[in-house]
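Taking the form predicted alone, here's one chain by itself in C-alpha cells.
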Amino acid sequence: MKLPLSTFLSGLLFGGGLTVSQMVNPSKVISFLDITGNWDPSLAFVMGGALVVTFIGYRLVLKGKTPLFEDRFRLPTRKDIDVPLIAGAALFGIGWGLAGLCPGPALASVSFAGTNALIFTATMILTIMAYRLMRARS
C-alpha cells in the first residue's frame, strides 16, 4: 500500500508543480520556445529550478542502499546514443514546439485544459500503445 500511495503523492506533487509553473499552459510554453518572436524567458527559471532540485535530490536519494518503498533502484543502464534515441528526442522537441505540451503537462492538464489537451493525451497514449505493439512484434 505504501508504494501506490507514494506514487500517487509524487504524481500529485509533480502535477501541482507543473500547474503552478504554468508548464501546462501551451501558449506559455510556445512563448518560451519562440526566441525570435515574442519571447517569454520565465520558464527558464522553472527549468533551472528543476535542475537544481534534481541534482541535489538524486545525490541525497542515491546515498541510501534501496529506495524507501522498493527493493532496488531502477536507473537507466544504457549510455550509448543511437539513431532511435536521437529521432525520438527530435520528435519530442518538434511535438512540444508545435503543441506546447509534452507528456507530463498533458496528463496534468487533462482535467481542466479542454478538448485540445484531451486530444493530445489520447493521441499520445495511442501512439505509445502502437509503438509498444510494433516493438513486441519485431
Given for the second form:
Amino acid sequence: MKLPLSTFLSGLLFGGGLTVSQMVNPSKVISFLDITGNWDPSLAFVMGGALVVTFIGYRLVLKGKTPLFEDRFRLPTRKDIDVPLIAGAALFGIGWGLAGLCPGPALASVSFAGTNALIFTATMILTIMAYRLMRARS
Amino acid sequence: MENFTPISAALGGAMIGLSAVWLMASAGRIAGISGILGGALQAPKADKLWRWTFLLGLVLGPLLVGLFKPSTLQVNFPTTGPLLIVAAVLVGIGTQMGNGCTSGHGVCGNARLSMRSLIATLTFMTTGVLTVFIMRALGGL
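Hand over the structure of the form predicted in complex with its partner chain; the form predicted alone is what we had up.
Up next: the whole complex, starting with the chain shown before.
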C-alpha cells in the first residue's frame, strides 16, 4: 500500500499547488495568455517555481538506483521531434487558450467549480478514451 | 497588471515541483497529468491503482487548501457552452497526440532538459497566446 499512498500524497500536493497558484481559475490563466491586453504574468511564476524545484529535485532523486516503492525509474526515452508532437501541442494550446483550462486544473476543479468544470472535464475524459481506443485499433 | 500575484504563484509552483519530485522519488514516474489520466482510463493495464490514487489526491488537494483559504476556490469561467466543449475536445486530443501538457512537458520534461518538451511547450504557449489574441479581437472571452 506504500505506492498508492505515496502517489495519493503527490496528487494532494499537486492539487494544492494548482489551487494556491490559482491555476485552477480559468480567467487567471486567460489573462496570463493575454500578453497584448491586460497582461497578468503571475502564472510564469508558477512554471518558474515548479521548474526550479523539479530541476534540482530530479537531479538528487535520480542519483539513486531505484525509486522507494517501485523497481525502476520510468523516464521518457524518445528524442525525435515529429509531427504529432507539434500538432498535438498546437491543438492543446488552442483548447487551453479558449477555455483557460489544462488537464490538471480541470480535474482539480471538479469538486468545487460547478457545472462548467464538470462539462469540460467529462468532455476531455471522453475524448481521451475515444482517442486511445482509435489509436489502439489502428 | 492589477491582479499580479507572484508570491502565491511561485509558492504554488514550488508545491507542484515538490509533488513531481516526490512522485519520481517514490514511484519513479513523471508527474504528467494527461499521461497519468490517459493510462488510468485505458482498460487493459495492470498499473492503474497508483494512477487513481494520484488523481484522487489531485481532486481533494484544492478542498484542503480551501479549508484554510476559501477565496482560492472562487473561480471564473470566461468561456461557456459549445466553445467550452470544443476546447475540452482540443485539450483531450492535443495532449494525447503530443504526449503531454503543461505538467508533463512544461514542468517535468523541461526540468529534464528534454528537447521534445521544450518544443512542445513553446508550441502550446504560442497557440495559447494567439488563441486569446484572436478571441479578444473577435470580441469573445
